[in-house]
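Okay, so here's just one chain, in structure tokens, the form predicted alone.
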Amino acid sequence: MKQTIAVVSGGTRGIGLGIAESLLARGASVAITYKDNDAAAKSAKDRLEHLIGKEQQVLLLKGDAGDSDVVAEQHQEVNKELGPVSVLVNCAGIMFKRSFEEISISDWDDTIRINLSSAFYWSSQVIPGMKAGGYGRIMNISSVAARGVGVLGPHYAASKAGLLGLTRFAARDLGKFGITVNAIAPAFIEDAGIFVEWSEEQKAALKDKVLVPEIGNVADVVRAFEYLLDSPFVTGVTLDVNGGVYMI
């Protein structure tokens, strides 16, 4: 993978940090994506700094993915500074527990816009260098929420069903030049996103939602996505990885 640039939007913390080092740890140069939260950046470089080897890099873009202007200015950005992108990981994304009845218009339309557009707008930018290039990587971090069986509410659901459309759409239109196209849906991943916040008892509680003994961490999605990234006869697919929570 020593010519392979890769994206990883939103980065800096959680999946997206840990897929982050797997792509480094392989040999990848990354271009890693973030809104506002500066402290977040600065502590993921620092904790990259050890994988990154004389030929690779580490290209730490400021800005909303959620915007279809800047997600394009980055994209230009990663050609120059890197090159053409092969790899894409679509992990942006915001986090925040509303019911129905508290759920405002805005929102609706952030989480749509960061956790669904994002990847759009994204992926737009980098198929036709995956056409040219005859190979290419697209995941979409999606969430078992996207199944039905999610604990923020609609909003949060419905950008993570959205995903999966996306996914299964784009695997079948992009497979032909070489480039698959698939979605991980995680749940309870204690190390990531919201549940970085809960409470032991808050976690606890949700061991009686899985059959294994534990709920989920980082490492158990990087290896969902290195097992996709290494297989070139796997497209349109969601990997769930969220502890038989469907069988409860």
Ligand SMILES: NC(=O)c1ccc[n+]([C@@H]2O[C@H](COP(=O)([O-])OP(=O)(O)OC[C@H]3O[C@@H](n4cnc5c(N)ncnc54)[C@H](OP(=O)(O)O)[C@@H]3O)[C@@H](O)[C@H]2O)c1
Second form
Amino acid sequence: MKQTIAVVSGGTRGIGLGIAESLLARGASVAITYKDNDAAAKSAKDRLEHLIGKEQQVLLLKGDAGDSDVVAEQHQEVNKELGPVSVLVNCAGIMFKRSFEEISISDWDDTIRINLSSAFYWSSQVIPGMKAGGYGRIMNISSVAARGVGVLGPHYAASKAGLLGLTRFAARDLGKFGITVNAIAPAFIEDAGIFVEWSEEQKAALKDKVLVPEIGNVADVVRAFEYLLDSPFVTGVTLDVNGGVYMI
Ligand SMILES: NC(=O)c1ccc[n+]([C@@H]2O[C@H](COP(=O)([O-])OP(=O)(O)OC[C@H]3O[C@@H](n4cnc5c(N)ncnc54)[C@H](OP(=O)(O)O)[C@@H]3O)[C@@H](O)[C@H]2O)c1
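Could you give the coordinates for the form predicted together with the ligand, as opposed to the form predicted alone above?
Complete assembly follows, chain above in first position.
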């Protein structure tokens, strides 16, 4: 993937960091966005350092992916520093639990803005360049919550289900330009997001929910990402990386 420029939104921790690692190992240059956790961004940079080859770069970009102006500025910077983007991974997301009664308007708006609108903002920025180059890969990190109901609440399920509609529509319109658009629907990834802080006892309870002996980890999602990256004939699909829990 030498000369390939990729963007991973929300790439300084968890799933996004695993994907950034994979892209670097394949020779790409990667722009990684994050919201405001500078300590996590620094430790991500340290972890990625050994993968950065001679002609590769890592660009860390701080700012809210749920703000269209921020995304436009970040895209300009990526273009200037690295070049035109041909791989986009929309991974930035927030996860918190609320019942229908508890959820506030700002909980709702923030979740839709960060988990769903950010993918539209980033896609809108990079699609013209992908079309011009005749190649593109867009991957939207959805969730099992988009397949059934999930455990976090209506705000989260709606944001992640919205990503699947966006994925299918974009896939239909962009295929003829050599651009594939797919989604990945993980669940219970023990080394990412809220699960990092869970006790072994809490994680054991999750094992009872999945159809296989163990819950997932970032490497499982990275494998799905790599499959979609390498698959020009697969578009508009959602890959379930959730131990079969999407069927329950
Ligand atoms: N973990 C799971 O089991 C699981 C399951 C299903 C779906 N997912 C989805 O997978 C994606 C990644 O989840 P994860 O578990 O890897 O999360 P994570 O470990 O919590 O990492 C989240 C990343 O997103 C960034 N981020 C958060 N809000 C942002 C914003 N407004 N603008 C820009 N970046 C922002 C964070 O930056 P800061 O560090 O600066 O906040 C961080 O880099 C999310 O979309 C999540 O919904 C995860």
